[in-house]
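Let's start with one chain on its own, the form predicted alone, as structure tokens.
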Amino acid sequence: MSINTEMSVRVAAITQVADQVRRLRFERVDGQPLPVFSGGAHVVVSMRDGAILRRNPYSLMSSPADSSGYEISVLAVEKSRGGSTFLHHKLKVGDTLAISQPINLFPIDQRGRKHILMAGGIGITPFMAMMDQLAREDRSFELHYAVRTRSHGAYWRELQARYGARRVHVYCDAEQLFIPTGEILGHQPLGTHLYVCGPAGMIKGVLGSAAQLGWPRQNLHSEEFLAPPPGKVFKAVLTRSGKTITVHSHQSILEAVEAAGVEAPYLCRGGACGQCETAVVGCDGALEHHDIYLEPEDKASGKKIMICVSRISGSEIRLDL
């Protein structure tokens, strides 16, 4: 049975919330409640764009207590692979889409005595639902949110109004205001958990600072969905399916496999969850790993690949699919 079950939803509302950011609300076509989710969860949105089927993950930012609809926020990306452009310029209120069941790879750790949330840009979205949940559970938390400019930063006014400026701290690059990571992380009580979501450089820097300050690894949590990078065209031989397919330059192996009518498991499609890990039977070139899931020794072995984001430098790969 496929794990990639989908639900049909209608676009109930589209709201421009900041420069280059719009919020979308989805409600079930059949009018039934949507499945319950927890703060930090995401869904995969399937978009039929002409002959192309695009599937992208987006964090759920609406209240986990509201099962009447799901809300996501989408950043307009200048060099979009297509999903951002579709959701910003082609989707209209009333259109129907398919979305996956909610999946949580970035949950609140229930052992935490306090929760520090650090967001950069559109990385604020999973924290919207997490803060709603933490507030309803009367748990201690604070948000540190970095934005490029005040107009680019979505939701900061709303969050400060709801939770107060003592719990929601906003930093603006244009005003030379930056998150004092070392100061914040160096003065927290035992049992504090840290969550970070935003650009790759920010995540790496925050987690590196925490490690240097002696934070336990199990108290550090991050989420980053990676887009598959472009590359040269190559062939993928699917040994179990008996098919040979072409992986085009702006297409992931997973997308090419799906286009050929072969089902492959996935949860995040962003190199983070490990669900699409596939055994490599053979390859005439080096594997180009772009995921953040496989351990270095697994990448060096040449026997595993995450087909949602990784590629090869050669002309052909043989996969156990």
The other form holds:
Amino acid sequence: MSINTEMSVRVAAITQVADQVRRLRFERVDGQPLPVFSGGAHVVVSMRDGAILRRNPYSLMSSPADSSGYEISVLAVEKSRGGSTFLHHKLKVGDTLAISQPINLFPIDQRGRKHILMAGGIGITPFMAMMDQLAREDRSFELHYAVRTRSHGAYWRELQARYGARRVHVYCDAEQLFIPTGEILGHQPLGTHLYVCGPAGMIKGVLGSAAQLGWPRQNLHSEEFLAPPPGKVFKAVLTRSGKTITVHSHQSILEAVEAAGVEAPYLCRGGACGQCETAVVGCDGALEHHDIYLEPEDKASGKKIMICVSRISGSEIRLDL
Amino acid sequence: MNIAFNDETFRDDFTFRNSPQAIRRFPFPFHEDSYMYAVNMEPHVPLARDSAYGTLIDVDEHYVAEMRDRALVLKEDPLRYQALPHMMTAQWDTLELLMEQQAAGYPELFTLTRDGDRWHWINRPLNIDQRFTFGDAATLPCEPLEYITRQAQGDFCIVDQRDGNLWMDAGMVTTQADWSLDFDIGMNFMEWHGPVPLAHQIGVFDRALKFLLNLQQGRPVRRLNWTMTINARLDTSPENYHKWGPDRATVTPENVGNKVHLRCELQSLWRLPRSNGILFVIRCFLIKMEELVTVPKWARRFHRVLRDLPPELADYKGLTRYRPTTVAWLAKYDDGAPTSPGFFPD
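After the form predicted alone, can we look at the form predicted together with its partner chain?
Okay, now the whole complex, with that chain kicking things off.
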């Protein structure tokens, strides 16, 4: 049985906060309060873009305790698959959208004695909500925030004003200032937790130096939303529903499945949570795994695929859907 | 809904019994004539109002007596309530959830009024009128989880989610089927399920853990579990084994009907919003064999389930000693007729 817990929301405000970054505020159409949530959570936003239904995950950046509205920030992406372009150029104040309940795949470790947050660019958004929660609970934290230029970086001024320069450190590429990762990670008290959100390269670099410095794996946390990469067009045969569908080059399998009216489970739509794991019945080419969920042996087995981000190199895949 | 609360005991003279209405609403756990472990989880949504699924947090005729029994257990053994320090946010999440659900399901019994963080809670059956500040534990007589679970039927565990696992880091456990919070506190999902036979081999716990790690806010789930208890004792804990263990040797063909109980746990799991923890509610329902057989379908089916249960399961559930006597007694109520599918009485 599937239960629809999506909420219908109205765009209450749109604010241009930096070069290429827009903040959207959502309020419920029925006037009811939105659920409170935990810092680090995201929602999946469903957009009707003409005939196409787009669904993208966005981190919640407003105060987790504020049930009057949710805020997200959207970066204008040059090679947008459509969602970012839609939210930047088509969406207007007063429009309605559907959003999922909050989902947290990047939570604060409640045991942490101190929390170090490292953000790159738009990766700042989950930390906005986290810092609100940490500050309210009077817990120790510091933010290290890398931006390309001062005008690209969203929110750094207001964050410094709110939490002070001792807790909010800003590094600007254009000024040749970079996060001194080794220095920061080399001098932390026992019980410190590290959280990284930003481009893949940054996450890899920071986690790598933490590992080198002997940080326990349990104290390292990261979040990266993978956009489904484009690829060749192929066919997917859904064996249980008896349908054959076409997966276009800028579409994920999951999106094609949904467009065909077949229900498939999902949560993050970014290859991280494992919810959309699907059994592969057959495939005439190689699976191109793009997720960060499946174990290497699962990927090698050719029996499982995360349909939110992964594709195939052949012309047809048969799925247990 | 008007509930007449029973004046009854779950120890010493065991005056517990179910009214005819309570028998009809018992959450009978077998949908077919046999039983095996499965990841039997389904959405926790309300069903018929006169069933145990009528509200998401059920309150029934045993409420007042169960809360009195819980207070007695805690007085003898305060460690039945424990919460690790990092669980305070989850404690408040739980208090909110239970107050909201009870007030929504039973407005004539409970009232919750909120003005920002200033809350006012009225519990009429227990004669409680409490004003407090949400988020400030100093404004309640005890920690928020202990406070609210002294006013809610069932055991409550809060698990913390981290490192791809779930950790038993807080709870109120006084109506348990032979497990101990004091022993399990701080363990992860695989550790605390360690003793269960057969289920590990068929991958039940791997699948269940994967499912729960993705449990969503606003979409609670439930499952049923069951065992049997001799005498209507809620507190069958390892700590008190010396009190209830010997009871299992007292079953005779003459006393099965009154002494042997089917014990059903209606378990519900809820994602908590502020802490991202999961609240695990384990609500225990008891029914005597003589009450159970007043529903012919349940009499036939339970006879068959108990008779055909794999011996490992009977051993793990502690039924081995009195199973033959009980099966023989139940056989009188099983004419071999087919039973209809599903849990509910015909």
